[in-house]
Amino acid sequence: MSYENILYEVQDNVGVITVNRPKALNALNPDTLHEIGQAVNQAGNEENVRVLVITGAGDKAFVAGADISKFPEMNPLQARQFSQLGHEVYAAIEALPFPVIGCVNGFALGGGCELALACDFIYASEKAQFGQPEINLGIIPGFGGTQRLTRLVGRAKAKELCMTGEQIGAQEAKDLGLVAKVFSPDALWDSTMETASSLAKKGRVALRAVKQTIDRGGDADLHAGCTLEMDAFSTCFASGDAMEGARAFLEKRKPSFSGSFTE
């Protein structure tokens, strides 16, 4: 499938989506959101893709936000449709059965910050900037920012960031739990791909179980969350990977995981 606003490729079982509008700081318009959604669906349907990395073209921006050029012409119905599109695409990212890494190389503002938040975890350049500046346009985050940000950094900090529109650097974002690791700009891509390649060699069933159990259990009470974990733990044993992992450990060799979601 060919795309106009993004790039999509697969490198050694790692899918890579690159938002490719560097002249517009990779701003998100409806066409770009649709293409991201199509690429996410493509990655999810390709048997050889075991990890997905999402990044932005150029060295200035991951995604600097939504394309606001059409905002002055939007009525409430059109605004709802635009917001719904973003929510649907980001929910599709979260629903992928394998890890998704946000590789944030510059500005991640507004819809760009929300795109990064939809990933399972974020690796960021020291030059990265995060923020939800929609308040300065007289609106609020529309692609999940008020919800995902709150779940990561807590209510008070999420309110502060969304109410002030303040931008924060990569280190502060890491201190808040928004970013997993921070790298120099020159090391970011290689470090991200190193982790992605490592994850691609792990058991697919177990990775899916980790992702689903944490996501579904995060908003449940402890008892319900632990029940989810017990169910997921036992389900892993339906895959040959559980036997392979134990045997490899006992035989002091690296495991070769080949389990599929259909077992």
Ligand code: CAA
The other form holds:
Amino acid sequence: MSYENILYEVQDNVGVITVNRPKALNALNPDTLHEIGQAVNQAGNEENVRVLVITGAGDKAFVAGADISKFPEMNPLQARQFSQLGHEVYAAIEALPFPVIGCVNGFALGGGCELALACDFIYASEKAQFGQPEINLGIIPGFGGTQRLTRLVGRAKAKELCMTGEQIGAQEAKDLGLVAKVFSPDALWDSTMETASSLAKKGRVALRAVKQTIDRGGDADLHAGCTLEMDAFSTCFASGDAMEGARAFLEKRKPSFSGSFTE
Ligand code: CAA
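Okay, that's the form predicted alone, but what's the structure of the form predicted in complex with the named molecule?
Time for the whole complex; same chain goes first.
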């Protein structure tokens, strides 16, 4: 499939989506969102893709938000459709059965911060800036910011960020639990790909179980979440990976995971 606003490639079992509109700081117009959705779908259907990395082209921005140039002509119905499109694409990212890493190389604002939040975890450059500046445009976040940000940083901090529209740096974002690790700009890409490659070699069934249990359990009460964990734990034992992992440990060798459900 060919794309105009993004790049998509697979390197050693790692799919990489690069939002590629650097002149507009990778702002998301509907075409770009549709293409991200198609690439996510493509990655999910490719047997060899075990991990996805999402990043932005150029050295200035991850994604500086939804494309504001479209806003003046938008009526409420179109705004609702645009918001729904963003929600659908970001939900598809979350629903992928393998890890997704947000590699944030610069501005991650508005819909860009929300895109990063839809990833399983975020690696950021020291130069990265995060924020939900929609309030300064007279609107609110539309691609999940009021919800995913709140679940990560708590109500009060999420309200402060969405009400003031202030930008925060990578280190503060890490202190808040929004970013997993911060790297120098030069080290960000290689470190992200190193982690992605290492995840690509782990057991697929177990990775999917971690993702689903934490995501679904996070929205459930403790008892329901623990029940999800027990079910997912037992499902791992239906995969060849669980046997291989234990045997490799006992035989003092590295495991070779196939991701299969049969031996
Ligand atoms: N939409 C459209 N174009 C954008 C854009 C956006 N979100 N962000 C940046 N650009 C464009 C600028 O218009 C500019 O284009 P021109 O060269 O043609 O004038 C180009 O990218 C470079 O931007 P700046 O000159 O502004 O660069 P800067 O370094 O001075 O500032 C910035 C960088 C602080 C990120 C600034 O561009 C900015 O504030 N951008 C808007 C951020 C924002 O408000 N994002 C939220 C959008 S709404 C949203 O996302 C809603 C939602 O939840 C779905």
